[in-house]
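In structure tokens, the next block holds one chain alone, the form predicted on its own.
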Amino acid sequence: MDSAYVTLIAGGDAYAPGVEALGRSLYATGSAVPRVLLATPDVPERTLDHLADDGWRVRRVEPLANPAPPAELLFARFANTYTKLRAFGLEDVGKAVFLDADTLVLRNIDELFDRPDFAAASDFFVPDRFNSGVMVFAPSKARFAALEASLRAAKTYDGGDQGFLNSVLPEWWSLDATHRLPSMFNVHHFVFQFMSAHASLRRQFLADVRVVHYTLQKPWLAPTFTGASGLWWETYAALHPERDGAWHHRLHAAEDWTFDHVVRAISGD
């Protein structure tokens, strides 16, 4: 296939709701680009059958062990993220847009396939490095082999794939500007919530947000007090109407309200 959106589910099926919501969000934008789901052997077959029914083309892949010591992982979940590198070896995909399973697409992003290889957005915390939650690249067998050969030698500042990829692609920041995606293609959910809560920011930026990235808390795993909970659940409820209803709306609105008011208290507003 010429192009594909690609994501990963690994370490069991805990991220299946995230993949569901991501798929639904892509569908809602009117995109007809194929969606490929990489899945490790520990993901139950029934889960993958369900996700295939949702439109994902499932590919079983072997996990890639994280070479970093557990104590160096920024989050424990980073133990599984190196398997994301398998996407760089998809031989039948000409251009891939990789989206983490904790992202949500708000507006059509098919234009990303016109970006050069390699393209990504700056990370919120370290702006001269890219965030690996949204990436554009041309996969190949040789490219994956080169990444795999670097696993032991390359350093990772966060103990995960993002630090590793920035180590092996250090020239990204100095490439032509077309390799740097606008920040609205990878907006942290707490930034989205902050913009939503302030009228001037809401008027200026909110309509331009393309992808929201739930980097801190995952709405389906625990109560989310770092923003954009209601947004994610609205998308998920389109697939699971049993999770919709006035009580759920009030609950997730209260989660977002908590974030807004904590920020205002800190800022003295």
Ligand code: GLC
Contents of the next structure:
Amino acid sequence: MDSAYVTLIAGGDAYAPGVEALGRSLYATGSAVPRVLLATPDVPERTLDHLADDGWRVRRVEPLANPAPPAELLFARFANTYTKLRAFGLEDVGKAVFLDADTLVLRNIDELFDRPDFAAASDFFVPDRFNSGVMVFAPSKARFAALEASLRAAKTYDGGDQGFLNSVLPEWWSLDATHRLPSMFNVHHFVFQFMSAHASLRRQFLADVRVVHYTLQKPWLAPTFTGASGLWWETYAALHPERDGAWHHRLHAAEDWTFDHVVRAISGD
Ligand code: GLC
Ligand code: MN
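Form predicted in complex with alpha-D-glucopyranose (GLC), following the form predicted on its own:
Full complex below, order starting with the chain above.
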């Protein structure tokens, strides 16, 4: 494959709804680029069969242990995220655009394959580091081996793959601009909520935004009250009408986020 979108599911099937919604969102952009799903052995076969029916080319990968002691992980779920590094070792993929399973693509992003290796967008909290939820790179066996060799020595500031990758690529911020993706390719869902809620910002923002990233809160794991979770539910509900609910619509249509209004939106009073 010259190019592929790649994502990861690891540690059971809790992220399967994310992969489903991501796949559907990519499909809706009209992209013909193959989609590769890396999956650890603990992901049930039937979940993977279902995702394969959705168009994902499933590859089993061995988990990659996080060398950081549990107490240093920002979140316990970061124990699984080092497995993401396996994407750097895909030998039969020329250029990969890695997308976290908690991202949603709103319009075609195939142009990312023209970016040089390595390219990513700024992190939301530390803008001179990159966020590892959307990355462009040319995978190879040697590439993965080099990462694996640095596993123990390189520090991770968040206890996850992002902190590690930034230690291995400390020069990213000063590389030529083609390596730094515009922020619209990786928009935090809280930022989406803010930008799309305000009339003066909404029009231009909605025309520009390409990828929304549900870091911190996953819409399918805990109901999140952000404008962007409405988008996620819309995408997912198209695949699972049985999981759609009237209160999702009321809540996501709400423009008044005061406590009483939120309670009313949920209860339907
Ligand atoms: C942040 C990033 C995510 C990464 C995690 C662990 O949440 O958005 O992509 O996997 O940190 O480093
Ligand atoms: Mn993420």
